[in-house]
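What follows is one chain in structure tokens, specifically the form predicted alone.
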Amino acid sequence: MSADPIHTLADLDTWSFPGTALAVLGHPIKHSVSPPMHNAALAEMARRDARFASWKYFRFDIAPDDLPVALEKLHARNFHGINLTVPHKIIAFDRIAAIDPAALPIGAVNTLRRTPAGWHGYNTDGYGLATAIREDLGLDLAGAHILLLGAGGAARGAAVECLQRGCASLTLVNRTRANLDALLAQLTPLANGIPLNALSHSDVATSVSEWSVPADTLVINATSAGLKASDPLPVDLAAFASRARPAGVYDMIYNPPETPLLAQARALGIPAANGLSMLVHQGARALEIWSDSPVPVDAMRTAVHSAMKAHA
């Protein structure tokens, strides 16, 4: 990673580079595998088309609170595209010139693309967590008894895209009630017809009991749960097994790539993934949005396995 240094809003003053200028922004950004997986992509795109050669992803660290000044510089120094990371998809969602239909009813953008107006978002997110799951575990959203973890920005454009697609049914569980309540009222006129459920934290084990829990049902984790050992588990599996085991588990997280919630799983006989494969996947979009080209996406796994090896 020392090849990718880390710029600060400050860089932008005196920015200069020739070529088509892309990045990430997040605060923090020093575990970003986002510029070694781009742009080993553009390094394959360019010896089939010259003109990516000109091409580098770049990462920003940039507080919340400058990134509306961030955007702004980005527009003026020709940034081509733009990833934005925690914490910033939700806060950038009002500060941009226009939006992707699909993201509007997430409320989050990941992915800007430059126009001479300002930038336009998109959310690729939903993209990359459904082609993720398919190609890990075998399984569609569409059609799915779902239980998703969470209520935060992740929860909330995991569910969108859970409801798109036409899941059987999709059922929230998080700590907070006021956060799952919020959440569940901005879903309810997506549903068209799906069943949403609700459960807190504290509820799951009882519901479980009580509740007929679908035997194909495939767990979602979108909390933060897990990025530490010592974090409790989202919730027990365990539960599950002695009533209906799940199809599979899916956990967005993917440093560290084996969670709690991952390793339960596993000890379960269910099918599990971590979210590397998501992170591969929203790239792949999101440099298919800048570039109006097909993407490598065998070279940009490739490289972020090898990125996550020198972390380790």
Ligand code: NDP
Contents of the next structure:
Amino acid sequence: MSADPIHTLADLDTWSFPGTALAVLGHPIKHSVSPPMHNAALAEMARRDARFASWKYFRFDIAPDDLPVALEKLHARNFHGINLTVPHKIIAFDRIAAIDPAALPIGAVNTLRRTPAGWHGYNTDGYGLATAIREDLGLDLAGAHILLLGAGGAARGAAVECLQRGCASLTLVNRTRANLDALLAQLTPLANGIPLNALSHSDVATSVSEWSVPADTLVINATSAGLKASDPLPVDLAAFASRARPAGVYDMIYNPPETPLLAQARALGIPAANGLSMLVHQGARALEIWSDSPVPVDAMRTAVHSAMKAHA
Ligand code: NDP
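Show the other one: the form predicted in complex with this ligand, since we just had the form predicted alone.
Complete assembly follows, chain above in first position.
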């Protein structure tokens, strides 16, 4: 893990960095692997373009109430780019100068680029997810039947990406029906004829015999079930895998590297991957947005793997 200090809001009052500063804001931020990932990429980029030798990526622990003032101060201090992680992605959405049109239906931003008028917001999580699924599982969201688990912020971003890329169908599953219904209502105007269904978490097990899951379904876990070893499975793959084998299972969780869902997929012989590649690709896209340059994805992947090992 990076030995870089964790900065705070107070540090911005006396901030002086002569180069081009980037930063991730979160609360907590201690376990973020974004600083080593981006600094490894910048070191590699500096080898072919001296401009990047003066770029550095910092981390800040910013409480949710402090986010608006932090964004103002970071702009005044000439920071060039910002990543936002939990809990800031949604809070920032209404507090920045401009939003990339593709991020509007998501209602959350994870990447900000400085403009003279203020911050311009983007969301690179969907790109990261789609690229990771293609890379790890050889599957495209376009044309896929998708079973998406979760109805929180990550699920919303994933669902919008699936619909924007033209999936064949999208079925949402969530533990809490009210949250599922709220997400369904937000997505319905974006469906453009794509079949969009919703199932309560408890309904999956009970209605699976009548529920026709296409044999080539891609299962994406966007719940936080699996962060702890004692968490329940967000869906029981064994309940339908024997008659409708999923094409693959992508779990957005990357720590732990193998959740109970991924262990079950592997035991059933279903191709499966964790969320580390999504983390890398959303980061790579953010760095492209800031630098207007090609980005060394392999250096980022290597740095993330090292940081995760050091952290284990
Ligand atoms: P939210 O808190 O917004 O949503 C959490 C979701 O998980 C809700 O749908 C919630 O259901 C569900 N959930 C929580 N506990 C359980 C449980 N025990 N059983 C079933 N469902 C459960 O979180 P986010 O959407 O921001 O993040 C979700 C996950 O995605 C996290 O693990 C996060 O680490 C990961 N992620 C990974 C990224 C990557 O780059 N790889 C990027 C972004 C997120 P309910 O509505 O019932 O509460």
